[in-house]
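A single chain, nothing else alongside it, follows as structure tokens in the form predicted on its own.
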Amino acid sequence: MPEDVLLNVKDIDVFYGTLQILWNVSLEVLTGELVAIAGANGAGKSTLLKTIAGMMHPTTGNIEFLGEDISRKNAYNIVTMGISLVPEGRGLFPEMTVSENLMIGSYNRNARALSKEQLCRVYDLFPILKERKNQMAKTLSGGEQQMLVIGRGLMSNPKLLIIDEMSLGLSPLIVNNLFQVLHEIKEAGVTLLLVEQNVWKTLHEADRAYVIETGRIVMSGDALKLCEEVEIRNAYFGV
């Protein structure tokens, strides 16, 4: 795996408002990896990952992206420069059909030259997407649905892509599916930072991994081997 180090979080706060969210969070994501951030409802997950997105500003520390600090850079300057972010709750637009949901994913302009390609990609690493291009998003299932707003993140044509909480709502056969195409996304070369409350499959599937409780990071190391610690297996696992 390349030693290269992608993106750099270090020793950052947040806060909403006055109230403070995340503590001296420090991080790491080479270059080729998929890494897991685990944690319960209201650890700060979502908070990072926003703010690794630009969407919210570390009040200290700072957050560095292929050596370059992007911790008061804007969220479009940020997928300019190769992060693309899937959010919870997916964010389609519903009245849309899944080709234009798809190619406002290529908003920026490093990505609008390459808008065809990146659609045959997603269109190769998603068939069913082909076959629904002309449908309302509304009218997917709920699979269906997380599909476009993952090849909706790789229309940016990102270095990382963030997703935040995949299998939400979503059958065990389907989130096997889509475990297997972030493999395939992985070996095309783009690097994953992945935020999953399926945290028994996330340790299988990831390299690496993050435990994150009440805005700290209290655990981090080898995801395979995260699984056989005693509070992860507490905590997630009820053994």
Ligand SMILES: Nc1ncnc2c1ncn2[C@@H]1O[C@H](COP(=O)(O)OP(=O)(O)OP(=O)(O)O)[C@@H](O)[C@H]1O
The other form holds:
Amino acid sequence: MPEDVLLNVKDIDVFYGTLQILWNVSLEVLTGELVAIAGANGAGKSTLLKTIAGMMHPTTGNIEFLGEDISRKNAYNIVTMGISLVPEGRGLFPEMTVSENLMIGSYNRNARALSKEQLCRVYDLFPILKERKNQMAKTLSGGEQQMLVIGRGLMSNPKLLIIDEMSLGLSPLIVNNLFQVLHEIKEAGVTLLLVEQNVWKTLHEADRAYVIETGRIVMSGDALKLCEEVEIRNAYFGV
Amino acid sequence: MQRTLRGYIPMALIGLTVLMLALLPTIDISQIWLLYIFHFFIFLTLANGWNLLAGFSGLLALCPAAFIGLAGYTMTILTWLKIPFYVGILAGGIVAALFAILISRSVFRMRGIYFAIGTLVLPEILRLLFLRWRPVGGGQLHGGGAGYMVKGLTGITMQNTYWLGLAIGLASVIIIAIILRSKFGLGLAAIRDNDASASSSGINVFRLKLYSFIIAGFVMGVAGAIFYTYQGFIEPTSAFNIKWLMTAMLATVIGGKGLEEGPLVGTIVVVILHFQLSRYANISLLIQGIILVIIMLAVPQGITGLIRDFRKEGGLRALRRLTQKRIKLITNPRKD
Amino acid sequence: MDSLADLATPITMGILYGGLYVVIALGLSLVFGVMKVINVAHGDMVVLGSYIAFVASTSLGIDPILWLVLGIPLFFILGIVIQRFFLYRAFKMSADAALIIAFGLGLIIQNAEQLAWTPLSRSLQTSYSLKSFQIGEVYIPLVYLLDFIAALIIILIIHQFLKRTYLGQAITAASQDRQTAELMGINPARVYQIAFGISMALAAVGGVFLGLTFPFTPTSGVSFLIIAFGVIILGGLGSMTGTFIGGLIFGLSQSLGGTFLGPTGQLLVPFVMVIVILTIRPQGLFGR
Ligand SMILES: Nc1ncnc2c1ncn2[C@@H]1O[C@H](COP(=O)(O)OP(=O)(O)OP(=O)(O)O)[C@@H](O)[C@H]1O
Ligand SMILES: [Mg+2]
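Switch from the form predicted on its own, shown above, to the form predicted together with the ligand and output its structure.
Expanding to the full complex; the earlier chain stays at the top.
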């Protein structure tokens, strides 16, 4: 059912200058799915996400979103189309308050009219943000900052929410809570694409998954099946 | 054998040119030509000094006027103390170099734009100080301010001044050539590519930049002092004027910043402009400003850089690339 | 300077006309904030604002302050044009290129002014130019008070704009993290244009009050650039209160410099302050 394909990455090569990072990467995300991308440090996960979000551009191949080629578009146009990237390392605006950080998430013209409702929704998902709304973003704790950037990502009213390394540096308890929220977000009809180092947790939460190794997709499929495969592989190779 | 012979040909040509330039005043040549070429030497030195800083050392220093004014004043004041002007010229260069050392402690802590503004303030401060200060008594020019005649110049002809100019111009070219072919030059190249990685690979970034700063201060200072022996008087507003920076920057950018031959080519253009438009002083500077902007936007690599590209890629391809770039700029200026 | 009472006049004057530097520095810091580039032609653009107001008042008979109704939009558009066709392209090449281009633009402005209006110093003369008012023993020229009021109004407007509008928030966000701002749907090129347009509009305002306060020549711009930069590093980039206090401090230093050291001291003291601040805090006092 091709209508169901929300994001279609087809055979992309991506370079940093002359250094090739991604080789012939293909990936599909269907509407309503939670898809995970797993891989070791430096495998190229963030690069792939940046390319989807338009911060980098592939040299070959293309990226389709809702049937439209977005591989040459700029990041600020892609947000407007409905892809929201929550970047690695919690890129928040440190000298802006929590509520300002959230509101700027609805800067794009498709989200502005809905910003009030979205804000309520985000405060419902993360009540702590409401309590902290007039605090400078830099004064939040690590977990709160992660909630803030996820909330901000939702403010653009995305069809596809992409989160890079959500659980990095957070305690298991907070990570569990965040996954809880992700499910709520998914229930609300937002498709999710996650990158995680925390493979086990993620694979158990996701519908489907891709494993990326030194810039190439080496495995893909049903997340739970992949879990087993990875287990077997690890047993063999002793990683 | 043939190769080495060929290698000597450019050297011989350069030697011949220098010899001809040196002998020029002895033939019956119009004084105005000597004047033009004298200016060429002075401007060339300034451009070489600035190129060493901005082009090779990553120091966008906006303070050439400080070196020039200080050296000019040193030379002038010394002539008032009955010290011969040629000693004063050398002393001027040394004072400029000492000033470079003195301020380096402060300005080298600044990065990027902070360094630029920090160095921009220096000549302004000096100008104000020299407007207040009377280093030696009497003799100031009309209009107030510490203006002085240069003494002890009787018997000094345009020929003599010309040779002085030739000497510093040539010296600046040789100094740059030596620097770029030495370990020092290699270190500078590493700095220019990346400050942090250069310092992590054991290059003392601070020391190399300091040496560049001192050397540039010295040659610019000597050139400035020689210029004021030609001019015969000095006063703060023109000595510490931002126009010196303009000249150095323009000659460097037109020729090609960060390229060895850049200043040579750029200075020719600047000198022609300077004299062709000298009747209309404001228009001259206006046009120089416009040229600076256009060159920087259209051919940021300068004339020498352009020629280099032509050679490397073959004329047609370079031209096509240039026009393509232009077309792209015109058709979608907003696009990244 | 026999007693403290004698200092009351220069202190009050300095603080009041320091408002001028608040306005000029604010324009400079908006662009610095988003582009991380100092527009070294900013001082020249301010002086251009003075000259245009000079023409408006001498040949059209328009009051300089009233002229701003036209001058502000005019300079805003001029700013967008300059940004779009010159600075942005240079900015994409390198920071050095942007600085050199701005330097060239400044030179062009200066020499065009010299051609049009000679190098002689000018000032904006109005019916209230010579008016002054009295506080206790101290007589203060009215225009100095206007400088201060203008600074207050401008600071409030810009603060509200940056805080309350999407565009203002976009400028704030882009100043703090350009890449993430892009992910929010903010087009950086557009933000630069708007910021530069506002910066130029502020130059128009600064130019008018400069012309009312001090005599100006085509080459006055460099001093104002340096002082405005000093205000930014003293007050902290992006801090409205800091910029306001910084401007007043620089006004004060200029006034006291003039009182103690004579006419050249007026600029000498602020310039030396800039060097000292830069040396102590080479990345600015609030280090960002
Ligand atoms: N700006 C850059 N310039 C050059 N190379 C880069 C740049 N950013 C990343 N790389 C290189 O690209 C490769 C992939 O980086 P990427 O950030 O995509 O990895 P990742 O899978 O996200 O790793 P991690 O799990 O550590 O976040 C790495 O080898 C990295 O060194
Ligand atoms: Mg990553």
